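There is one chain below, alone, in structure tokens, taken in the form predicted on its own.
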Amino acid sequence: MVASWPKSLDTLYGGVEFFCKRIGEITDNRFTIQPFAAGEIVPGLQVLDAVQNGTVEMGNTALYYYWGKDPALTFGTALPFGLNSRQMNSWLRFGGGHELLNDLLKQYNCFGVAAGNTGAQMGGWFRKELKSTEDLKGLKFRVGGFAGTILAKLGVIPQQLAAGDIYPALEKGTLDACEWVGPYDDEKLGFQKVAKNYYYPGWWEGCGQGHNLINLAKWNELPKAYQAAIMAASGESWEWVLGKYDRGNPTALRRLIASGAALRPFPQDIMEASFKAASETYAELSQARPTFKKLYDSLVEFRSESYPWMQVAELGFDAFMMRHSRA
């Protein structure tokens, strides 16, 4: 099993590490998988690659990487302004969303199942202040998957690299700005040595979900009790991902800001011209692509009904808590 990840990253690799882990306990080590970082067998933007191409049996990694291959792989990781990672897991379990994706997957030689997700992220590290639009013209800007779509409309330049080749690219020069996942993690690549300012929302990522990608062809070989194994499995290391990352990266943030970081909301024009040109891609992209369109309209009727409830009940508590802890 190969993964996106370097070892470095001990919540995204450690929850391959995790759900291997898993996989022997519950077969009692008749089913073994061994997980290898980013780089030992293959470049960590190329693991969907050595899944269909059979030179791995599995990957871990973040559809939305190969969204060159085909813009609907991204909603298996994150459609900008699209859903948080609650929603996600409720779209992908009950609302079709596995499904849609296993049907595109087919065409890769793929089987996926959801495993890891990293909630929302930040909008990046920036050398100089976002005041306008007007400031992101020309800026070289690591930005991953689908979303360095909707930003070069904007003027962007943008930029998709694996997790290990960002910072030396961003001392170089090379950047001007990057993106990863939250504070954890973005601490311990060390990009607030190099990129003081801190923006916020990650817009791109209301969530970041990860997917194990079995091949076709092996998934199905395997015994019921040991595919079932692996979904059980995939399912755990989600949560166990998304729980380390809500534990970390609250204090991480702390050292962030203590360290010298600035905390900065994008300026709201920013927002609003990203959401539009959002808007922009997505009609055209439904009208040239059903599989794309297929899968929007799914997420979007998902999304509507979604949010009035969360309006109502996890708003509501987390505002008024979130006050009173201010306090």
Contents of the next structure:
Number of protein chains: 2
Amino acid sequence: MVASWPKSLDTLYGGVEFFCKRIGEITDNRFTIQPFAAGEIVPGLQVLDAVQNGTVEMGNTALYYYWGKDPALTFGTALPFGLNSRQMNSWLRFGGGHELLNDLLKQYNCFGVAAGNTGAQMGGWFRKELKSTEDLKGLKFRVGGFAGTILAKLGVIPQQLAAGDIYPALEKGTLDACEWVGPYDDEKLGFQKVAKNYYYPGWWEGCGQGHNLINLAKWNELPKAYQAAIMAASGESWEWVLGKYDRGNPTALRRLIASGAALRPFPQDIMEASFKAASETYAELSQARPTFKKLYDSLVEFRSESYPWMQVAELGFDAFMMRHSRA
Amino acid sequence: MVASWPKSLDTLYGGVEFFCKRIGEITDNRFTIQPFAAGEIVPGLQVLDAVQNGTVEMGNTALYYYWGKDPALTFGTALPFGLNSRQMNSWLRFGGGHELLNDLLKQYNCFGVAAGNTGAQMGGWFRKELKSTEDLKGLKFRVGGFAGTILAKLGVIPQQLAAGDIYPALEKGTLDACEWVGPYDDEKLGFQKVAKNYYYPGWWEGCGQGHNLINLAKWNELPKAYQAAIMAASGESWEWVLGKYDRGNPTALRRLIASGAALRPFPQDIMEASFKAASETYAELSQARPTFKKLYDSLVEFRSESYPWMQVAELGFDAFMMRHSRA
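Show the other one: the form predicted together with another copy of the chain, since we just had the form predicted on its own.
Up next: the whole complex, starting with the chain shown before.
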């Protein structure tokens, strides 16, 4: 099993190790899965290809890395202005998301099941404060592929850089901003020292959903019991990864602020302009691509039902507790 | 395996059936667990006792039902003004909650693992509109045990009634209000016809956490592989139950409002007075009971770290999406 994550991402890669350990325990080591970090066998961004080709039997990745093959793959991880983590879980299990994604993954000889979720991500680190959409023009921003195409409509120049190259580029000023994950993972890379403005929310990633991918022929050959073990342990690892982020992010954020990070919300006009650009992109893609349209319509139907409820008891409870936690 | 839920609660009891099915699949039916609904073998509120005594090997229940034995058991399900569902998952797995609860459960010859979560619950159905804390005085309110002791400080007269007795009591006016779960479960009981004011949030249940309980001697006798299967399938059923509620509640709320429910937030002074009464209760119990204090201190430490982070990227994303879902 090859992962898209380096070992230093001990939530995401840790979730892969947790999953593999559990599979061994469940089956008395009759069925074992050996995890490999990004680059050990397969580069981090070629996990889908490696599973599709049968180079490896299994992988753990973010499907939106492969949006260039088909933009509909972004629904597997996060559609910008899409769903939060609970909505993603519910849409996948009970809203038809899992089935629609697997119709798509069949074209890549893969079966996929959700495993690991980051929660809502941050908007990233910016050298200069953002006042309005004007400040996005010409901004060299290290940001993931599909979200980059939306930001490009607002004048951003999206950049793809490997983790280790981001810090020096920000320091030299050849890069203006970068997004990574959230406080727990970002802290390890030290961005607050070179780009202290820490923006939220990462509207392109209301949650970051990971997937376990299994080569379809290998999946079909597996005994039913091992298939069931994979389903159960994938479900458990969804909860494990999210729980680890929900524990690690709060303390990391506190330390980041203490060491100079300036926490800032994106200006409202940037949020609105981004939402408009995203909606236009979705309209274009829905017209051109039936699979994208099918997934988009399903997600929008789910989301439009969900938020009116989520702002009642959930937000009512959280908002009261947030006021008291500030008091 | 005996559950505290009737079959009509197809999210909670459905989660139990899902769990049992998964265990059979994982083990090729070498290890099977047979589910029983509340009352089939054991009354719904005696699940802990039945597992403790070895009458049955296993149960699925809400630990706060047994707060009369020890108020610290309420931490297993929901402390009023405690944690939301994601926080509960994270606190249990990474904040020491699971270990502290199992120290306590040892006294009842049980091992427990989280399984199933309802999300934030509603505050319930009230015949008359609430204007201020004055309206709580003498109010006959069907509400769960531990929360009832807090509400009693504000003059509420807590009532314990079985599900089937609530509707006629509200209709006759011998009961003024009731709380149950949330839109999906409440809808089946038709309360909007006799007590249309539907209040939120259910501050006594920021989430409703279920537990799988296994008799400790039976747990220790289980092969390691079956223990691991129980852990994985419990984790998966946590996500399954929450996902089913998150799918079912939105549409049920829409139908309830269409059929006459009036959605209302609790007045701010009721929220504040309840919070104050709860805090006093916790101070008293922490002084008198070391186990309660240990769990309370752990939860408060977790919560005070968590909310400052939860209101950044998570609330930032959700609040923007909520505004757009209203637009």
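Rigid core here is just the name for the largest C-alpha set that superposes within 1.5 Å across the two forms. Since we're looking at a predicted model, the values are computed, not measured. Residue numbers count along the first chain shown, from 1.
S.K.: Return yes or no for C110: a CA shift of at least 2 Å between these two forms, with the rigid core superposed?
M.R.: Shift at C110: below 2 Å after core fit.
S.K.: Under a superposition restricted to the rigid core, does L242 display a Cα displacement of 2 angstroms or more between these two forms?
M.R.: No, shifts by less than 2 Å.
S.K.: Could you check whether the CA atom of L83 moves 2 Å or more between these two forms, using the rigid core for the fit?
M.R.: Comparing forms between these two forms, the L83 CA shifts below 2 Å.
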